[in-house]
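So this first bit is one chain, no partners, the form predicted on its own, shown in structure tokens.
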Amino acid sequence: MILASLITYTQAIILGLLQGVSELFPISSLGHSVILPKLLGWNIHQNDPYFLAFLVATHLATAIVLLIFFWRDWVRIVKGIGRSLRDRGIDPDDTDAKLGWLLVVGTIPAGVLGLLLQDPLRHAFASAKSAAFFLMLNGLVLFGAELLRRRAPQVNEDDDARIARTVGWRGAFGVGAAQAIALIPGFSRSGATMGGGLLVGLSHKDAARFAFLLATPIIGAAAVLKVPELFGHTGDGIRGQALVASLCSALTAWFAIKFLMRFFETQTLTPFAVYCFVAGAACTIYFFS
């Protein structure tokens, strides 16, 4: 492969910086993927293989992230499956427990529809101009979330508590099943959860939340399966590029859950509605164009 078609360090910052940023904002990490390099002119696809295993090494940094953020409750919701293991049952009273296992629901769709349809629909959708249009549609998703939702309740009670109350099974498995939208280019995966949660009845934060903790083993099982890919062959040329982006990714991921669940104390996705559809419409234009 000639080296003009590889990834310069510059475009894997550029790339890294986005990659945190987008995958934890409702906005489709990556359909950003898709569109930034078709805006700049440079010559990468998205379905180049160096390229996917590039995104593959930023993914992962992303997901231990959300880990390290979210470790204490981590420990906590194992403990919590541990203990209905053993006691062959969930205890009523056992938050932790019905938390751990309403992510294993979720995430039994999401894995299973991610393995069975992630290649047809990135090649089938893997352009620029699908991708801006269905950004688009992405802010209307989000809007269609926020005129939909159930209003939450204003209860006093933890946050894992109010969650594992208001989600139920099969919550849990439509909130997780939505997740699949963002194989395309365009939807957001968090966008998708979180617009679930609230059409469940949980609140903004709540809903963020959980889908932060819902994305963990779906972003983090999808890299490490595909990590060796960047160690074989298709790594040639880019394993720098690859660790260098992955540092600025890990990097605005943190600042980026910060801030979110911040925000969603008081805010709605109204703003990441409004933003995907009127950059979806923008880019929609002038590719077409």
The other form holds:
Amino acid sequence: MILASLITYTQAIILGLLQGVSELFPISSLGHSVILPKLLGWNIHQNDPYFLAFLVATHLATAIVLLIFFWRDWVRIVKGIGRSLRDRGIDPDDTDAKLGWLLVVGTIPAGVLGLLLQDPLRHAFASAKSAAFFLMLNGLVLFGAELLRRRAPQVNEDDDARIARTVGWRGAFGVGAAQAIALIPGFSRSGATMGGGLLVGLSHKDAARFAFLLATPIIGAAAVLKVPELFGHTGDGIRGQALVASLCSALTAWFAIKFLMRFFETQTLTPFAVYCFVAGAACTIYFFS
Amino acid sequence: MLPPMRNDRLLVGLAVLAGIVLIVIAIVYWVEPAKSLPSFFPGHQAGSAHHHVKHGIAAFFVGLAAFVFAWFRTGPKRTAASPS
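Moving on from the form predicted on its own, kindly provide the form predicted together with the partner chain as a structure.
Shown next: the complete complex, the earlier chain at its head.
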């Protein structure tokens, strides 16, 4: 039967484990999910509808993990937004409300650009060759963000208060819009937002936190809108594999967030930049040779 | 240059207008298939019966954001941190 061989359970487990890590590490999950099947000789293509539905299920799992991990923050943020709507303004001391609206301002351009550009960009850059090349460029983008980062004075407030005071409305819009680059396989959404966060003056830890908060609604919304396809004809033959992959993705996503939040207390984007550049260059040479 | 108060009212008026237009656009996306959308709408495709639900959702939320902007601008004046 042809359907049974679309994605095997072994492939699903590997892709799920990889997705959970690569979605949150600034190394492009989409790029890796295009490059890895090609490297391993799997007959999986990025634009196949069943594979997109499969990937979306793993994205949903990642979004749910992000939501759970930052649940208390989200409760405070949503309450802050509610307070500001009631008061018809943002109190200068209400950093939860400010952060909430920064996330809204950052999500709007990402959502609009995503809707307008998703299909044309995915079709134009669907090959593993282009994904490998853009992964290399992603490394350069991360390097660039490290070189050009603005070092704002760090104050001893809690994390969200510090983010709310450092990031302005234009900065949030720009960081949000930068997520659109991740529509091209090889470029990383979290890399773009972390890099953007550094450019507007956030520390590495705060940039990672802002990137994860910003990622939750956009990944979650995209996944929720696409997941119904899994229950239709598109999902025939891959529902079980998608479920297994989602559980694997959730597991690695949880550990990835915990790891990154500690990692960025002292470290920079440079190791990820080196990895992306070297892996992207090696794969580019391999695919073209 | 317009005095600040008139400038503010103009901005609020434009935001409300943008909000209404965007919500109308959202309804058009939800109701009409791709083939019946005006040709200048993103997603217009001759002969396609597909409904661009996501385009509608995006237009709706941006419209909502325009209303929220107008809501804040007509609220009591604050010294800092009002979204503008």
